[in-house]
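Just one chain follows, in the form predicted on its own, and it is written as structure tokens.
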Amino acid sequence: MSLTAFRTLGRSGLVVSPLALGTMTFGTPRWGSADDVSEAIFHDYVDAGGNFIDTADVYAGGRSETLLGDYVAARRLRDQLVLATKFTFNAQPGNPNAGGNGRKNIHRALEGSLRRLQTDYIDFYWLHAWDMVTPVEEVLQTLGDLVRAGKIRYFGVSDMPAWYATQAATLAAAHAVPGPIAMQVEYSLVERSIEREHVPAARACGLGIVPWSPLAAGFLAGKYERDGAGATGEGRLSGPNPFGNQKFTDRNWQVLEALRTVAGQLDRPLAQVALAWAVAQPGVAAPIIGASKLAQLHDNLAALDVRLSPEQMRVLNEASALEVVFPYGIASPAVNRGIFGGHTVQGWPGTQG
């Protein structure tokens, strides 16, 4: 598979790479990239066919958008690439409507995201996370006049609860008007919290899963060396960070072991087999990819060459199974023969894949 291996985002038109470029690195002082780095990443992406590049106006208080907005005018790239950007987070402390998702701060926000980007409309606008105060019908108005506007032409929701998304895309469909297509939602071997509600949610509503750190945060790349109840290790988790120290926890030590061993029999790095992972994942339309050096690019790009097998897929699964928990274990597939088949009924549909 390349990164011209285009699909659909969800259930519309909208073509993208397999892998979406992440660029929350860019203009990033600490765990981010040098601007000199930011650009290179950003044509190594490109001219390896890639077009689905993903930022946000709060990544490095916007700087992350001017950088991407000056290298794509740079290149008179702006009719190939599909550009995401989102909206959600404050910008102006003390200001409420500088924040969240009411309509005076979408349009707040986009306005900005427009200029700082140096094009006249976005491609893809992400609700960055559920505000949790405003009706999604507000929101549906809003996005859906910015698409008849041709201000954005696609929106999808990120970081919410799965019957947010849910409610949003059905209210769309019984309307007829302009509805979610994707969700953006953290999704890794070590997070698979995604699978009991959102991604059921996302296949049933035709919406495409677009993973943010499937690598979580580099703890899947090998970066760090288990310390207590903590790490050692440079990178992202290795100083204030909104993780904390959760991805250290005993069962990510072992799910990470689990990995190391797929890996050997692979010959291939952990960062390409736990990204070939999360691509083969039912649902799953484009991983966020995301770099601070032009080596750990090519790294993850090389993941789509990973083919694992029926067993090295068995092996990561079952060490980074999810606890059954209610009401999961009443939908298992025993549970479900015996109850609404009466045990009697070989092919009862809950037992099916």
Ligand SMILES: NC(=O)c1ccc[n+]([C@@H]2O[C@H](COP(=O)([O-])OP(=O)(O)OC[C@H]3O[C@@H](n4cnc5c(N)ncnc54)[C@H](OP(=O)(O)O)[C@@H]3O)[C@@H](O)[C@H]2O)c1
Second form
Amino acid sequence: MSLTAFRTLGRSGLVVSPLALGTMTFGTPRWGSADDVSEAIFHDYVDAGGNFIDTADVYAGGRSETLLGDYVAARRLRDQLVLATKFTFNAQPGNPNAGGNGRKNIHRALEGSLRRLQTDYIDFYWLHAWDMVTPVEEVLQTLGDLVRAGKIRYFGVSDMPAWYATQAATLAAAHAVPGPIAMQVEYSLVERSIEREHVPAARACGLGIVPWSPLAAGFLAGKYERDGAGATGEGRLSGPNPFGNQKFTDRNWQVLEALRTVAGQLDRPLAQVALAWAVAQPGVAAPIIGASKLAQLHDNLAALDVRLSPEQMRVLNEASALEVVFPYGIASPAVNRGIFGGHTVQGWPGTQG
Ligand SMILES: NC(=O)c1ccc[n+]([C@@H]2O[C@H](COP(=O)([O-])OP(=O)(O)OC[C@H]3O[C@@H](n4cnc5c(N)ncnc54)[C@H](OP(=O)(O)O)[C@@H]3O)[C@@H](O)[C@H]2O)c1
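Now show me the form predicted in complex with the ligand, since the one above was the form predicted on its own.
What follows is the whole complex; the chain from before opens it.
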């Protein structure tokens, strides 16, 4: 597979590459990439056929968008790219309306992103995180108006409960107005919580899943070694970073061992195998890859050539399996047979849990 194995993003007409380029490292001092490296990462992703680029107004305080805007403008690539950015996080300490998902902040944030990206429209506008207060109707009306005004083409939701995405998609469908077409959520071999609620919700609502941190911020590249309760090794997780170092858990080290086994069988770097697993998961439209070095980008793009056998999938899935919690434990084949009088009943595709 290559970056030109295009697919639609959810139930929509927006066409994207199977790996999106994350730009959270662009302009970021300690764990990010130097500007010349960010530029090279951008060029090589686009030259390899990639069209889907992810940023946010909050990354590097806006500098990620500024750098990206420069790179796009220099090569006049605006119309062939799907530029995605995000709003939610606060830009003016002390001003509650300079953050959140209310109408006032969405308009403020959008104007800033358009300016920094040097464009008059955003292809994909993400609600970056659930703010816990703004009614979903207000978000839908605001983003729908921006679609109609031509300022954004599509939108989606990130870092939110599955019920919130479902409510937004259902209300939009019922009223035949623009609704979310994708969800952006953390998803990797060591963070599979979304499989309980988000993945079925995405399937039911026609939302493409766009995983972030598919390498668990570098943990799954195998660069860290267990050292008591912590770890040795150099990278994003060995110093200050926005996600802390919660990846160094007993369970995650076990998952890493299984990944090492499969990567050894395939004679591939761990990162490629972890990404290949994410690409292959049901409902996934395009994981977002991150890189602090150019060689990492190339390594990660090569993941599109990795095919995991059913046995290798089984090993990875078993090592990383979620604990079965209520009510999912109830939904077993035996219960299905009991409910349907001794028959195993298959649901219509898309309605099954
Ligand atoms: N919606 C959200 O809330 C949210 C949150 C986070 C991220 N995102 C998006 O998702 C994108 C990707 O997230 P992420 O950067 O956390 O992804 P990731 O793939 O989990 O981690 C990327 C990091 O892993 C290391 N790495 C990457 N490829 C490697 C390789 N081949 N070999 C060895 N190490 C490798 C690098 O860190 P080192 O410097 O340690 O080598 C790199 O910066 C971001 O750019 C952003 O666009 C969204």
